[in-house]
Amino acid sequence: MGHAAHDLRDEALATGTLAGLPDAHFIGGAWVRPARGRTMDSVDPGNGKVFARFAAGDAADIDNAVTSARKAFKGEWRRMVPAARGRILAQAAAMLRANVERFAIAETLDSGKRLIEARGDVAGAARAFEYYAGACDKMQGDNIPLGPDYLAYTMLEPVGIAAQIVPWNYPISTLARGVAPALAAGNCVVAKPAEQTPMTALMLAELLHAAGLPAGVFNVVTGTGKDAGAPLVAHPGIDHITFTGSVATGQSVMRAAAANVTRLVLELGGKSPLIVLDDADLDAAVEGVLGGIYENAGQICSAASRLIVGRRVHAALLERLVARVAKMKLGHGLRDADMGPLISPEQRARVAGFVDRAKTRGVLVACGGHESADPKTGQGWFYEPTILDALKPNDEAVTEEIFGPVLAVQIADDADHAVALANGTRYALVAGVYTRDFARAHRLAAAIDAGQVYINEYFAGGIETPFGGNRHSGFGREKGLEALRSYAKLKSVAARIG
C-alpha cells in the first residue's frame, strides 16, 4: 500500500470522513441536485456517527434519470462499435484499480465492512468491467439451416433501459456485476443504491463518465426504497430490472414490474448450507466455514449460514471452530480487526432477537451470543461471532435468513441425510461441500438444489462463474457470460432467397 493510500486512511481515521464525497444525483453525465432539495445522512456503522450527506431523491428525480437514459439509448451508445464500448469499460477497470483505496475507504465508512474486504470488493468490481469489456464484441447470434432457399439467423439486441436496485451489503460489487454486462450489451442504466450505502455508486458514475461513457448512459439516483426505488421499478420507461434484496421486497418489485411486463432478474437471499462430510479435510473446512459466515459480519446473501457436519467429525470440527472464533477481534473497519459491525442498530437488534429466542428454546450457544461494540471506542453496532449447535431442521435459526454473524449447526448421519438437510429450507442460492471423495462431491452437487455449488473452497470462482438462486432465492443469473443474456433480447430473422 503506497503513501497516498496511507494518507487517505489516516484522513478517514482522523476526520471520520473523506473530503469531496458526492452529495447529488448523477444524471445525464453531471451532478444534479434533488428535485425537492432534500438530503439524507450517511452513517458510519463502526461508530454510529454521520460522516456525509447525500441527495434524497423521489419520483421526479427518477423520471429525470429515465428520460436521460432513454435519450442516451437512442444516441451514440447504441450505435457505437462494440469494440469501442469495450475500450471504455476497460478504461473504467483501469481507473478503478488506480483509485482502489479511495473507493474502499468510502465503502468501509458507508457499510462498516473491513478495509481489506472493501479493497477486495473494489478489485472485484474492476475485474467485472475488465471481463465484460472483452465480451462487448463477442455477442453474436447463430445461423439456422433451413435449406438452400432460405437464410435464417439470430441476433442479440440490447434490452433498452436497465434499472439496478443495489443492496447495502455489497454496494460496489453488486452494482458492478449488473452494470458491466448491461453496458457491454449496449444498454443504458439507472441505478438506485441502498440508502445506507450510496457513496461508491455515485463515485462509480463519475468514474465511468471520465472513462468515456457518454452522458446519460449510466445514471444514479439516491434515496429511500419507498421514495426512489418504488418509482424506478414502476416506471414505464424501464425495460429490465435487476434487484437484489429481501424476499418480501422482491415480491413487491415483481408486482410493480408486472404492470409494465418488465423483465426481471431477482436475487433474494439465502440460507446456504456448507456440508462437511466425515472424510473432509477439517483444516480446510474450518477456513471455509469461518470465511463463509463471518466475512462482512455474516451480512452476505450467499453466506454459509448453515453448517451441516457429519456426526463422526462434529465434535472435532466444532472444537476447532470455537477456538478460532474466540480469538476473533471486533473493531472499526479501518482498523486491523477480524470482523466489523452490522449495518444498523435495527439489523443488530434483528440478529440479537434470533439468538435470544434460540436461548429461550434451550439451544446450545457454543460461543458468542451477545451485542458488542468497538473495544477501542465503545461505539458502533457490533455483534459477537456466534455458533448455535445441534439445531433441529425446523428451528427458525435454520429456516430463516438471520443476515448476521450467526452459524447454525446441523448434524448429518450420512451424505444422503446431509443433502436432505441442505434442501430443507425455502432458499436455494448456493451450497458448499467438503469431502476428499471427489465423485461423491459431484453427486452431492447434482442432488443439492442451489444455483451454485462450491467444492472444497467456499466462495470459489469469480465473475466468470454464473450466480443466482432457485425457489425463494430468486431467478435469473448474474456474472459469467450468462449475465449478458439477461441484458439482451433475441431476434430471429428468416428470409426466402430462392
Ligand code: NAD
Contents of the next structure:
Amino acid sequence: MGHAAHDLRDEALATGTLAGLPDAHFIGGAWVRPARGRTMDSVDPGNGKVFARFAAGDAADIDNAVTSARKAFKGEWRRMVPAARGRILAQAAAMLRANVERFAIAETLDSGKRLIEARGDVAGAARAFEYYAGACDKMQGDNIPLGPDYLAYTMLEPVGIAAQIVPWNYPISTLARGVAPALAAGNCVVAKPAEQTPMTALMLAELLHAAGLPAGVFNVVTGTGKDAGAPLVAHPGIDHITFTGSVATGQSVMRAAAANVTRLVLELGGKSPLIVLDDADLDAAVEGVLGGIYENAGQICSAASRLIVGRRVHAALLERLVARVAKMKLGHGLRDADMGPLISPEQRARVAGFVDRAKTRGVLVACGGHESADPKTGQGWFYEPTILDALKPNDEAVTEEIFGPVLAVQIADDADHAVALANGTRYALVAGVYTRDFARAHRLAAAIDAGQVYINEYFAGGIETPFGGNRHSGFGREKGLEALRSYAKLKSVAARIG
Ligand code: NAD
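Form predicted alone done, so how does the form predicted in complex with the named molecule look?
Next comes the full complex, and the chain you just saw is listed first.
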C-alpha cells in the first residue's frame, strides 16, 4: 500500500469523513440537485455520527433519470460497436483498481464494514467490469437449420432500461454485478442504492462517465425505498428490474413489476446451511464457518448462518469455534478489527431480539449474545459474535434470517439427515459442504436445494460463477455468462429463401 492510501485512511480517521463525497443525483452525465431540494444524512455505523449528506430523491427525480436513460438508449450507445462498449467497461475496471482506496473508505464509512473487506468488494467490482467487458462482442445468436429453402437465426437484443435496486450490505459489489452485464448487453441503467449506503454508487457513476460512457447511459437517484425505489420499479419506462433485498420488499417490487409486465430478477434473503460431515477437514471447516458467518458482521444474504454438523465432530468443532471467537476483536471498520458494526441501531435491536428470545426458550448460547461497542470510543452499533447451539429444526433462529453475527448450530446423525435439515427452511440461496468423501460431496450437491453449492471452501467461485436463489430466496441468476441472459431479448428470424 502506497503513501497516498495511508494518507486517505488517516484523513478519514482524523476527520470522520472524506473530502469531496458526492451529494447530488447523477443523471444524464451530470450532478443534478433533487427536484424538491431535500437531503438526508449519511451516518457512520462505527460511531453513529453523521459524516455526509446526500439527495433525498422522489418520483420527479426518477422520472428525470428514466427519461434521460431512454434518450441515451436511442442515441450513441445503441449505435456504438460492441467492441467499443467493451473498451469503456475495461477502462472503468482499470480506473476502479486505481481508486480502490477512495471507494473502499467511502464504503466503510457508509456501511461500517472493515476496510479490508471493502477493498475486496471494490476489487470485485472492478473484476465484474473486466469480466463483462470481454462479453460485449460475444452476445451472438444461433443459426437454426430448417433446410435449403429457409434461413433462420436468433439474435440477442438489449432489453432497454434496466432498474437496479441495491441493498446496504454490499453496495458497490451488488451494483457492479448488475450494471456491468446490463451495459455489456447494450442497455441503459437507472440505479437506486440503499439510503444507508448511497456513496459508492454515485462515485461509480462519475467514474463510468470519466471512462467514456455516454451521458444518460448510467444514472443514479438516491433516496428512500418508499420515495425513490417504489416510483422506479413502477415506472412504465423501465424494461427490466434487478432487485436485491428483503423478501417483503421483493414481493412488493414483484407486484409493481406485474402492473407493467416488467422483467424481473429477485435476489432475496437466505438462511444458508454449511454442512460439516464427520470425515471433514476440521481446520478448513473452522475457517469456512468463521468467514461464512462473521464477515460483514453476518450481514450477508449468503451467510453461512446455519452450521449443520455431524454428531461425532460436533463437540470438537464447537470447541474450536468458541476458542477462535473469543479472540475476535470488534472495532471501527477503518481500524484493523476482526469484525465491524451492524448497519443501524434498528438492525442491532433486531439481532438482539432473536438472541434474547432464544435465551428465554432455554437455548444454549455457546458464546457472545450481547450488544457491544468500539472499545476505543465506546460508540457504534456492535454485537458480539454469537453461537446458538443444538437447535431444533423449527426454532426461529433456524428458520428466520437474522442478518447479524449469529450462528445457529444444528446436529445431524448422518449425511441424509444433514440434507433434510439443510432443505428445511423456506430459503434456498447457497449451501456449503465439508467432507473428504468427494463422491458424497457431489451427491449432496445434487440433493440440496440451493442456487449454488460450495464444496470444502465456503464462498468458492467469483464473478464467473452464476449466483441466485430458489424458493423464497428469489429467482433469476446474476454473475457468469448466465447474467447476460437477463439483460437480453432473444429474437428468432425465419425466412423463406427457396
Ligand atoms: P430492503 O428490502 O429493505 O431494501 C433493499 C433496497 O430496496 C433498498 O435500496 C431500499 O431502499 C429499496 N426499497 C425499499 N422499499 C422499496 C419499495 N417499496 N420499492 C422499491 N425499492 C424499495 O433490504 P435491506 O434491509 O436493505 O437488505 C437486507 C436484505 O437483502 C436481506 O434480507 C438480505 O438477505 C437481502 N440481500 C440479498 C442478496 C442476494 O443477492 N440474494 C444480497 C444482499 C442482500
